Every structure is written in C-alpha cells, then in structure tokens.
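Consider the single chain below, provided in structure tokens and representing the form predicted on its own.
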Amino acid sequence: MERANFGSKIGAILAAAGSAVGLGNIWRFPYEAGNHGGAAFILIYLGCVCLLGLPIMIAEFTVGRRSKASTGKAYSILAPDTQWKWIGYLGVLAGALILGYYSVVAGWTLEYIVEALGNGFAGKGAEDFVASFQSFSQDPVRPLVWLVVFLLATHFIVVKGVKKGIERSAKILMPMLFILILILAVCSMTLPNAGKGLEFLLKPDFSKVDQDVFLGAMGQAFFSLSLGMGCLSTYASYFGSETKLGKTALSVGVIDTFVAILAGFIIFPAAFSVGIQPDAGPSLIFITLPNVFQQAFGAIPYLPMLFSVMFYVLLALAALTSTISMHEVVTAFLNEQFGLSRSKAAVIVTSFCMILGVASSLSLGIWSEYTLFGLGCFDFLDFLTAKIMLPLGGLLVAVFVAWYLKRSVSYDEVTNYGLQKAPYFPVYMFILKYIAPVAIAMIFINELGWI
C-alpha cells in the first residue's frame, strides 16, 4: 500500500509548524523572558533555536523521510537488528503520556472560553480568580468533560487521515492562530503604559544573564520546538521527495517563534499596563490574564469580554495543533506495527489518553492524596516526558544521525539527492556531533537539578 504524503509544501511546513507550536509558547515563552531579563533572553532563545534547534529538527526529519515510517518503526528500518529500535518507542510513549495529561490542560481552554462568551470574567478580583479557577480544576467532572470534548476533536481530525485530516486542519487552524495573535497584539500594544512592557521586551537587560539564562533559553527552543517525541520525525514520513528539510525546518523555526515573541506582545504590554509583571508560571493564563484582560480593557464595554474570548480561542488551537500531532504520532505506530486500520488505532490512542486524562485531571482534586514519588499523577507526568523523556530521546536523535547513520544518507536528505544546494551541511554534522549532544546533556542535568 501506498504512503500518504502531505499534497503541498505548504501543508507539511504548516502541519510541522503545527507540531511545534503549543500552549508552551504562548505561557511559558513570556514566563521564561519575563524571569530571565526580557530581550535578553529573547537574544539568547534565538541563537540556541539556530544553533541547537534546528539541526535537530533536521536530523529528525531525516529520519522520518528517509524511512518512511512512523518514529515508531523508523529506527528499525534504517537501524535493523539493533537497540536503537528504542528511541522510536520511546518517541511513541512520550507522546501518549504527554497527550494524557497535556489534554487536560488544552481542555481548560474550552472552560473559559465559555466563561468569557457569557461574560464570567466581569467584575471579578484577582482573589475571585484564583478561587474560581482552584474550584475549576479541583472539580471531578467539568474538567473531564472538557477533556473528553478535546480529545474527541483530535481524534476525528486524525482518523481522517494525513491529507484529509492534518494536513487540511493545519491549513486552517494555524492561518486562524496567527491571525487571532496578531489582532490580540495590536489591541494590547494599544493600551496606555503599554511601552513599558515593550520596553521590557525590546530592551535588554544583559546583568541578569547568567548560567540559567542560558540553560532556560536552551529548554525552551528544545521545547517549543516539539523535540524527542517523534512528531517531527513522524510527520516528515510523508513528506514528498521535493520537500526541503532545510528550508522547511527553517520555515517552523521560524513560525514557531514568531508565535512565541508575539504571544510576549500580547502578554508583556496588557501586564505592565495594570502594574502586573507576568511571571506567573501556569497560573499566567487562568489566573493573571484573566485579571489583567478586565482591568486593561474595562474603560470598553465588552472589550474584555472579547479580548478573552479571542484569547482562549487562539489557546486552543494552538493546543489542537499539537494534541493532533502527538495522537498522530501513537496511531502511526500501531497501524504500522500492528496492522491495525487507522480507525481502531485512534480509538485505542483516544481511550488510552482519555484513562491517562482521567486520572491526571482528578489527582489534582479528589485523588491527590495518591502520588508516585511524591507527585499527583499529572505532576509526575509532567516530570517524567519534560524532564527525562523529551531531553534524552532529542541527544539520542542527535547521536544516531551523527555517529551511526552513515554521512552519505543524511547529504542525500538534506540535498534531496545532489538537487539541492546545502552549503551548511558540514557545520550542521558537526554541530549534530560535538555541539548539540553537549547542550542537550547541559540542559538534561540542569532540568534535574543537578546543576
């Protein structure tokens, strides 16, 4: 049987882009620059997107393409009989465990969105909003309501297939993000004392970069980037032969940040303008925004109300964007490993993630009393794909398309076979073996706490 592949070059960077673009830019980005110095970090961020980044998206890639397959089955193929078959399962696992618990958190979206469609922000404090949210999250069924919705979204795009379903809803979801992102930046951009926070974003401050400056800077592009779970290598699977990899992984890299330093614009200037620095952490966009939406735009009657509507909106689709690329990814696998039509694949990724969910959702509420090593069910999810899973499958793509896979099959990939100039390769391969693998360790230790 045939492989499907993206129909247009403009569907696979937009898909890819897709991948990498999530609720991580739009709340930890500005939580990260707003704790590391602003432009500073911005600076930093930028460089470690080029330098560590990108050449891993282009190593992923090359796997992908060069086997065909999902990240499931793709290092068996260009690695047969081997050990490095696990990096591709543990490709597979880190998405679905990370969809489990990541859902909850999109299915949060959906909460507030309603909210602010009837106006439910309206004169509430900043204590109303923490303790509105806290009753939200601690409930046993609303959150697993919206969960359940959530899923069952991603789940009809991906049976649809890779043309019919991603392809088609990255083409319209993501053209909606960034235009969503931009309206929301010009109306925050607009407030009064709005230049403080631009200034804020604009201005370096280089006395507050350090050690950590650097190693939050590194995590971040890491994670933006959607490294080490196998989305990329799996959506590159289908892409076509006249597909760049270069070009392409420029093009999300790109995307990807333009969405993060934009979502800095919407967030930096409403704060600063009602006196409030946005170093919330998770709380940033349930609690703080919430609040600075109805203080910044209250002078207007249903100016927050819309303003929070549009926010939550584009929240969750950036979430969408990436809940289908991580079911994509488990529901390659299965109906390549096993068989399995694509429909039976996705219901068993759906339900799977919908039990991991269920059980991430209500440790934070009724079942907290239960942890693992000290952790409710969603915190040690978190811990365990964030800090251990995601860091040590991107130094192991590193060190398999550097070290094992031979020279020649990655220039055939990156050149489309001699059609395409690349003039950077060998700063790319040797980045790939000294660099990248050095920074990604520096970054793993760090994330431990062990520096």
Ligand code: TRP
Contents of the next structure:
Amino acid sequence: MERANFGSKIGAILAAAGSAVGLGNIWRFPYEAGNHGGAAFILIYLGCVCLLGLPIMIAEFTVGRRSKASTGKAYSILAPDTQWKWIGYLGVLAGALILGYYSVVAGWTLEYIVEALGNGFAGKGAEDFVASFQSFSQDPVRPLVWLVVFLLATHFIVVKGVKKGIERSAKILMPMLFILILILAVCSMTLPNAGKGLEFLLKPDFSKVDQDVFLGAMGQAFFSLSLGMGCLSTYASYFGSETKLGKTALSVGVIDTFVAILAGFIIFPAAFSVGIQPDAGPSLIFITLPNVFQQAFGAIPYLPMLFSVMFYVLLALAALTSTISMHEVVTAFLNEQFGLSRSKAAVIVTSFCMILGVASSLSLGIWSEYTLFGLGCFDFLDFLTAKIMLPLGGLLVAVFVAWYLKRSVSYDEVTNYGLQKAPYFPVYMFILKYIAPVAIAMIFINELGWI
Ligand code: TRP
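Coords for the form predicted together with tryptophan, given the form predicted on its own:
Now the complete complex, all chains and molecules, led by this one.
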C-alpha cells in the first residue's frame, strides 16, 4: 500500500502549524510571559525559537521524511539493531501521556463555550468567576463529559486519515483561528487603559532577567513548537519529496510565534484595562478572561457573550489540531508496529487516554488525596512529560541527527537531494551538534532542580 501523504506543501505546513499552535500558545505563553516580566521574556523566547527550536524541528523533519515512518518506528529504520529506537518509544509514550491530561484542559474550553452561549457569565464579578471555575474543575462529572467529547472528536478526525482528516481540518481550522485571534487582539488593544498592557508587552525590563527567565523561555519554546516527542517527525513522514524542510520549519516557527504574541496582545491589554495583574498564572484564561470581557463590554448587551464564545471556540480549535497530532503519533505507531488497522489502533489510543484523562481530571477534585511523589495525577503527568520526557527527547533527536546519522543524509533531506539550495546548512549542523545539546541539558538540569 502506498504510504499516505499530505496532498500539498501548504497542507503539510498547516498541519504542522496546527500541531504547534495550541493551549501552549494561548494559555501557557501569556502566563509564562506575565510571570517573567513581559517583553524581556518575549525577546529571549524569540532567540530560543530561532536558535534552538528551528534546528531541532528540521532534525525531526529529517528523521520523519527519511524513514517514512512514525516516530515509533523511524529509529529502527534509520539505525537498525541499535538502542536508538528508544527515542521513538519514549516519544510515543510521551504523546499518550500528554494527550491524557491536555484533553482535560481542552475539555474545559467546551464547558466555557456552552456557558458563554447561555450567557452564563452575565452579571458576574471576579470572585464569581473564581468560584465557578473551581467548582467546575473539581466536579466529578461535568469535566469528564467534556473530556470524552473532546477525545471522541480527536478520534474521528484521526481515523479519517491523513489527507481527509488531518490535512483538511487543518486547512479549515487554522485560517479561522487566525481571523478570530486578529479580531480579538484589535478589540483588546482599543480598550481603555490598554496602553499599559502594550507597554508591558513591548518595553523590556532587563532587570528581571535571570537564569530562570532564560531557561523558562527555552522550555516554553519546545512545548509550544511540539518538539521532543516525535510529533513533527511523524508529520514529516507524510511530507512529499518536494516539501522544503527548512522553509516549512521557518513557516511553522513564524506562525506559532505570531499566535503566541497575538495571544499576549489579547490578554495583557484586556487584563490591564480592568486592573488584573499580568502574573495571575494559569487561571488567567479561565477565570479572568470572562471577567475581562464582562467588564470591558458589559455596557452593551450580548457583546461580552459574543467575545467569550469567540475566544473559547478559538481555544478549542487550537487545542483540537494539537490533540490530533499527539493522537496520530500513537495511532500510527500501533498501526505500523503491530499491523493493527488505523481504526482499531485509534480505539486503543482513545480508550487509554480516556482512562488517563478521567484520572487526571478527578485528581483535581475528589481524588486529590491520591498522589505520586506528592503530585496528583494531572500534575504528575504534566511534570513527567513536559519537564522530563520532552527535554530528553529533544536532546536525543539533536544528538542522533548530528552525531549518528551521516552528514550526507541530513544534507540530502535539507536540500531535497541537491535540488534546493540550503546555505544555512553548516550553521544548522553546528547548532545541532554543539549548541542544542548543551542548552537542552541545561534546561533539563535546571528544571529538575539540580543546580
Ligand atoms: N504545541 C502544542 C501547544 O502549544 C502542544 C503539543 C502538541 C505538544 N504536540 C506536542 C507539546 C508535542 C509537546 C510535544 O499546545
């Protein structure tokens, strides 16, 4: 059977960008930027994306397209009879674990869409939003229903396959997302007092920069660009021979960064406008934004509702294209490794993630006393994947491509067998060989608190 491919170069770019753009950009980026002083963090983040994110993305693309296999099998093909295959297995496991708890937060966006549609935010104040978020996220039933709905949506798109499912949904969802996010950013920036938020975003305060900011920005870059678990390497296995790896990586990096920064332009002007602190943390989106919309546009009936609905729809769409990419990694692995049909493989993945998701969701409420290393299931999965498995995966991919694979393999992939010029090639290899491994090792060590 001929291996599935994305039907076009733009389809490949949008699918990869769909994976990268997600809760990481719209929820995590503003919160990290807010905690680390705004503009200075953003500048360092940009440096990390260019210097580390893009080379590692090209390395993942190289592995995927060269092997024409999902990350679970790619290393056994490129390096037969070696232990490198563990990079692939690590990635598959990380994908399933991330999907388990990421879908919980993704499910919350659905609750907020429905709540907003029923005009449920009307007439509420800041404390009400805190209380209703807490009672919702700790509820033993409601979040589970949304989790299941979200996973089923992901499931059916993945089962539809690469061209009809992933590529088509990315082609529709990504442009919708850009339009929505642009409208919201413009509205937010025209609120009274929005100037303070803009200043926070644009005027760097370097006195706040310490090692923590630098390492935080690097970690955010990997999470946001979907690096370190073979997600983009699996997508690259569907790239056609004409897709240019460097250009695709650049496009994905630009789109992902653009969305993250625009999310900042939505959230900070709006937050400053109603006097909410920028370092309010992870609750920023689920607690303060409905409040912001309410206070900012409350004078006009139904306008806050409209904005809330748009915002949470956007968040749900962004999360959906990301959950699809994680699901695909595990589904493709079961399909290729064990010969299961795609639909059978997907059923296994969905069921597994539902169990993990239920445990993660309940760990925020009635199961909060069950802990592992002092963390509930949700926090434990987040810690294990984002803080341990992703940095390790990124480091290993860089080492594998730069030190194990022949240089000519990388050259052939990056230049499409000499058809394309790639003047950046020596710089790319140098970064991959020396700079990236050292820098990632530093994030890793720092996050585990060894220094
Ligand atoms: N990058 C996505 C986001 O910003 C999340 C994501 C999808 C991811 N696939 C991944 C993160 C693989 C790490 C690894 O929300």
